[in-house]
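Given next, in structure tokens, is a single chain: the form predicted alone.
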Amino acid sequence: MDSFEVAGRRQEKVEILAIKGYLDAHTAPSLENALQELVTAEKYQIVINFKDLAYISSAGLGVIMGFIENVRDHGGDIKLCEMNAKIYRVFDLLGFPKIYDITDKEAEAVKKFNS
């Protein structure tokens, strides 16, 4: 089984989840748990950094989709950043750029919460 890691940190009032490895049906619960912890703690300004993500399956996409409505209902958002071309292509094919802010750099995603 391929590995997957989620590392959380905070920058100002924005929660950043850096994801690494393979996000599939076996590893998606790790991201789901991390997002659920933020929502339970009422932290609704979230950036997911894809810089070190090598693969994402529909299960991973589903986790991200599963939280967006709740987060936005509380005045927050989930912004996505630093995707490689392969990962971005999956998101683009599914129309995610119309639903999510996707930025090239993490700093840009964080800044969008502060503007």
The other form holds:
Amino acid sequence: MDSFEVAGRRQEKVEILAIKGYLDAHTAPSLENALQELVTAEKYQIVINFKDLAYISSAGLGVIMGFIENVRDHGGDIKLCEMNAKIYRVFDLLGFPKIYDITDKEAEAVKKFNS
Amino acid sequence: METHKQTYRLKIPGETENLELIRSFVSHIAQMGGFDEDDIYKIELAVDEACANVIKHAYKGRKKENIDLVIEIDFNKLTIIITDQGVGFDVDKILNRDMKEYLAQMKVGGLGIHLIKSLMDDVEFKSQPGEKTEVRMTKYFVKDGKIEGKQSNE
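Cool, the form predicted alone is there; where's the form predicted together with its partner chain?
First the chain shown before, then all remaining chains and molecules of the complex.
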């Protein structure tokens, strides 16, 4: 069953990962691999677009937590955007909006890296 | 009082690939029970977190062991009892964790129990190191902003 997809693209110096479907403990390794590839290639300006994500459990949040420190240590960030209300609530319940940069629109997240 | 309790049961191998099936099962029953979309999502996520914890921590990737889910729908609430055959854990140690400090340290994992407690109305863990764990969580039907039939301790 293929219920989760990650599609990567680049906009100027920013790497964008568009995620789609259901992100749980089973599918989280796909996101982990995609982030690992970027970090291995020393790409530290990352935006994750949640527009087509229908579901997230803490396993998905755990993946982002696992990379953020390393990425920030290298002067970059993982910015999150375009979450629907249900997804945002999961981040909110765990206090993530205080620690992570979450924007409504992808363009806004990309712009923050360029400003 | 006459009771209308209905019980549903699912026994399923503790593998992450079954999480989607577990969520569908729980979501379907919560829907039949009359919960709204918002509560169904909360129940689904809480069960996912509890089962993912069993697979990751209790079974540590061992495949053939089952997770046992019992869902009881009563007139005012839905209760889910999840039992594993795992190694148990120190409940107090996990429940008393300071989430603010935990997040500040950027530690991976361990977020599930905090989420379960936020999403459900009552949550009870029964576990001892070396023994199986039972998680019992309840969601009450809410009507007009009031929880139907829940006894208040206040």
